[in-house]
Amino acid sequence: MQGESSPFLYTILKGLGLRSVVLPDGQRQVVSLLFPGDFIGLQSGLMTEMGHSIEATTDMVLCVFERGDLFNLFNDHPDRAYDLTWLAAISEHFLGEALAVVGQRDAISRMAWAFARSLQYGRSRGLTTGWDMHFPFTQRDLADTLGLSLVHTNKTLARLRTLGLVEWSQDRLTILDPARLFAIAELPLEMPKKRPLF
């Protein structure tokens, strides 16, 4: 939880979730969706308390590490330490990209980006069948991720459906026209690089 300290660090082995920040007025900003292979708790491991909260949206299986062993890992296993550094750098890059998308793009482009990125991440972790994946998030989660109202999120999703680009129902996300969706998202239609620790 945001503001708490934990003696543990975790790697997600199975399941999906989200990382969010609650503002002083009670509003929530989803910072990122979480997938298998993601490393969580590093912030608490280095800064003694979390600046965000983690929420599981499905059942999760986690690999648990003692926070105190983090520095031993860097001393004794530099290859794994490099993997963790790589994950932290990728996370920083993603947050910069997400901030630019939310701050500078219209709602259609934001949502296309969120769906395209999610499917890329799902594909890199073996969670997809073609252009279809389990996507157990709510429209509220998506709204809080993209900085949109729930009403605007619903209308934007309806527009993407009308354009024949996506279908999202009963926890399934299907990209119907990948080339067009990725073009609107301003992303290359390619697989992301293989992640370590997965």
Given for the second form:
Protein chains: 2
Amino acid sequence: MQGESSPFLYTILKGLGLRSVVLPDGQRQVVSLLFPGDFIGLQSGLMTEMGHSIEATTDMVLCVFERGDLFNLFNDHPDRAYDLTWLAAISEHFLGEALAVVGQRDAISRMAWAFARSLQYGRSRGLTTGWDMHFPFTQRDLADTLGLSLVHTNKTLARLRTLGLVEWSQDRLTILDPARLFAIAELPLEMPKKRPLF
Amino acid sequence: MQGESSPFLYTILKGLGLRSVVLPDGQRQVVSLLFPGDFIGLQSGLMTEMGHSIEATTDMVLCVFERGDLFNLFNDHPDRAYDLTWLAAISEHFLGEALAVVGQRDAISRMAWAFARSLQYGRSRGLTTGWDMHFPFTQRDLADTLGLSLVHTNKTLARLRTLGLVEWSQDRLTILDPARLFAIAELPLEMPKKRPLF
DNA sequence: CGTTCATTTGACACGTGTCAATCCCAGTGG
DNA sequence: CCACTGGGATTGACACGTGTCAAATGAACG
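Beyond the form predicted alone, can we have the form predicted together with another copy of the chain?
Next comes the full complex, and the chain you just saw is listed first.
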């Protein structure tokens, strides 16, 4: 519900979705993909003329907090409040990276970045430990994430496929050539850990 | 100092600057312009391979905090800690808007947006009450903010000038035709208030 | 009075957007 | 069981916005 201030905050327990900004003329920019473990609602509490909105891509299970409880949290559990602020800082940090990629890189590099980061993110949330993961988004979602047109997104994807770097069909994303993909994304290659981080 | 974790946090008391991300190949993306009243350092505490860095454009006067004091703040002044988190949420909100503009809009619209928002921001910080303000950035800064090349930034600026919408020289930005500029930026026109907000 | 950096301008190349048609597939209803 | 429908994916042709290259001008500074 873009433009309305939700009285709730959420943590995603299960499911995937996305957070987006819809401009007055109807153009959509996906601000971030949402994975289990993500905390939503702080930013969305601010609804200006350019509001954020949340979409569930799959069915989701959420942990719901009342916004009013937030102040109590700060009073009773300063360490948790500290963690919360830390989370906000982290997410702002990643947003800055997204802005840099969209602002400075060409299509193929943006897409490589999106795939590489999504996989890393999915790993840190325990969605996968290998080079493939559930990725139920549409090409339109990806286009709006990267600031590209739908058509050009499709053609760029075709290039990545032809190069043998990734495969993406039936809601499943597979990175076939991690080394080269991460090179294009200009991200350091990060091999899967034997054990999840947490 | 990109890539290093500063042990300090800052509030800007005087001066202007910018926060940017420098990609591995040297490309720079300005993440936000910094005005008096801005709080810096939370995001910058996170230094990954794509680090944020801060630049002072003019001489600045800062209020310096030790990062170690932050935890004490959360213990002793939960209301202040709450405000701090709120600030982080606000700045993430604006970052989302910036991403949307860079991702979805053409050059002239991006630039109109940057000018319009800068003026609004400057007003809320008491830098001006009219339609002009001190704006000591270079065209390169603006180009890196909007995700445009330097040359094209210059030509787009020339168009805005020719249209009689803005003037920008000698570190001073003047909005000559607010109504039309805000229309191009697709932002609601906001007239100056008699009194500052705070 | 040179050096350096910011700004400005023109010509041209190229990446990306737009338009339009087709294909594919899942869901739906006859 | 089979049209029929609608949304996503795919492809080609073409237009246009933006990037790149190069050169000139102007302003600040030692």
